[in-house]
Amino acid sequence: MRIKDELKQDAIIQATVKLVNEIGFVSSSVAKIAREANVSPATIYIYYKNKEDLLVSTYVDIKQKLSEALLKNFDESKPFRDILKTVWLNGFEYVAKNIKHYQYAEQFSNSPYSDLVDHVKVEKHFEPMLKVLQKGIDQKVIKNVPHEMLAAFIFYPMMILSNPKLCKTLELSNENIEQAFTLAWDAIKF
């Protein structure tokens, strides 16, 4: 049995990542991206049992990647307000400097490769910020709405403002960021 080697198989991400993004799912078979990764297909299958599963596992390892950005500095002892800000600033400088991993999670989570992720096991990686988010609710400095709710009106607008193909003329300056997580907490605050 060969070794595995974290620089391959980050290659197998990177490539996985940037043809998925190019030209699909359904186009970017293995050969594809083991050409792209500079590996043979069979090492791809050192790393993965399948297609399917480096699809999936290259998603997992985005968010597991975003979750530990997202969560740089979170100190659950401040405020909520600024911890939330603290988080919605990381996610802003994630995504600015990971557009492309951003843009692979954003299509992957609308495709039916979704179906084949381990929600629970994805969400445990966030799970020191739902923490976070219940104990606003129960101290009653958010409203008191499902978490996803919560997460479309806190996160979503970070995601868009970020990506440069969804927000194409709005400069993100310091003032622009600041007013929209302004707008953001305006919408969940209680």
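Basically, rigid core = biggest C-alpha set you can superpose within 1.5 Å across the two forms. Numbering follows the first chain given and starts at 1. Quick caveat: nothing in here was measured; it's all calculated off a predicted structure. Compared with the form predicted in complex with another copy of the chain:
Comparing the forms between the two forms on their rigid core, the Cα displacement of Asn144 reaches 2 Å or more.
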Second form
2 protein chains.
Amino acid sequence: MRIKDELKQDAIIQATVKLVNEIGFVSSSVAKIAREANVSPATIYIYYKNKEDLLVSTYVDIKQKLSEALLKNFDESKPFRDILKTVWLNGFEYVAKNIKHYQYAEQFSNSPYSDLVDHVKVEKHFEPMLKVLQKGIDQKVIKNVPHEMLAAFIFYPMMILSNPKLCKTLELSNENIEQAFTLAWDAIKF
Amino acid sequence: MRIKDELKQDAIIQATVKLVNEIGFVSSSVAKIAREANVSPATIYIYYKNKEDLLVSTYVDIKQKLSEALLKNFDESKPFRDILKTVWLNGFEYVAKNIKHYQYAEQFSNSPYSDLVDHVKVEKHFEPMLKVLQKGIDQKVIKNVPHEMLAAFIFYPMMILSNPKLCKTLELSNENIEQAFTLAWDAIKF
DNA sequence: ACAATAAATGAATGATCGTTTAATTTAGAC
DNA sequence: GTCTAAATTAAACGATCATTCATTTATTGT
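Could the form predicted in complex with another copy of the chain be shown next, to go alongside the form predicted on its own?
Shown next: the complete complex, the earlier chain at its head.
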């Protein structure tokens, strides 16, 4: 029996991310993705049920890796502020190194394709972080406000600042990243 | 001579926003938009050069109205914090009342269609706000950090919190909106 | 070496795409 | 009331779409 070529599947994913970034979902046909990945259009249907499945799977894949990256060196025993800062720096590092994947995810999550994703499952990897936030609230280290509100002032500004499409002129020097963290911390601290 | 039917153009724009929200750019064909607007596909080409022009014009239109809404009751003579709060409340009001238009804009700006927009022109309406921010910096009322960074902690959290797609469980009560503003202000104040 | 099996493919499918064209309708000028 | 010019349209264009199918290719177990 012949086995699936792992390189081939990876090539399909990379081609999908590249094309969707450059020409959008509208123009990224199965034929073009296949050509970019150097496979036959029919090959894509061996790995994925249909085009929609390809796009959704690619998104879930990226989100999973983003979650893992954010929680790198996660150590619940450290001081609360340090935990948050580690996540903060991890975020900038991930986006800087995986800008195409990040932008694919942003485009995807703002499109109706997003409705096809099981968000509960995707966000499950982020639970340790939510637990820590709650601990910070209980210990009166950070403000007692809903988690969404905290996220809106920690994780989203991070994502926006590291998105070169939105922040064209802002240089992401260590100094600027530190400074931005000060703002985030001032927002949520008790 | 017969004159263009203003109602017809408006119907086309509303149909575009509705369909792009519900089924995305990919599935929103000219034929479907025309059917939704109760006009012939050819009619769309009287008002717009092509499909791309329709989508871009719709976006610019929405952005223009958002800018106007944010700067409602803008009064440079008021205390800095009050100016900011007015903009903050305006933002929540606009998104709540125009959720479909807002989500169209979000989907658009995260897609490669965004590259076709003259962003300098679009953001020009927002200049009064930037001037006020600079005044706040000069008077040491808010932190001396790049404008993008300030925006990331004021305007973007506002947009995220008011987006029901992102904040499914957070009720947008006056209390929550006030509380969120406290976080924003704590982030940027000197 | 060969049979078995699944991966991989090129070509073809009918449907739908954006856009154009030629004909028709409509509202105002005289 | 008729003429005129622009608005509007239905129908048709070739191109491209997602997907399928019959066939070939590559790899494994014997």
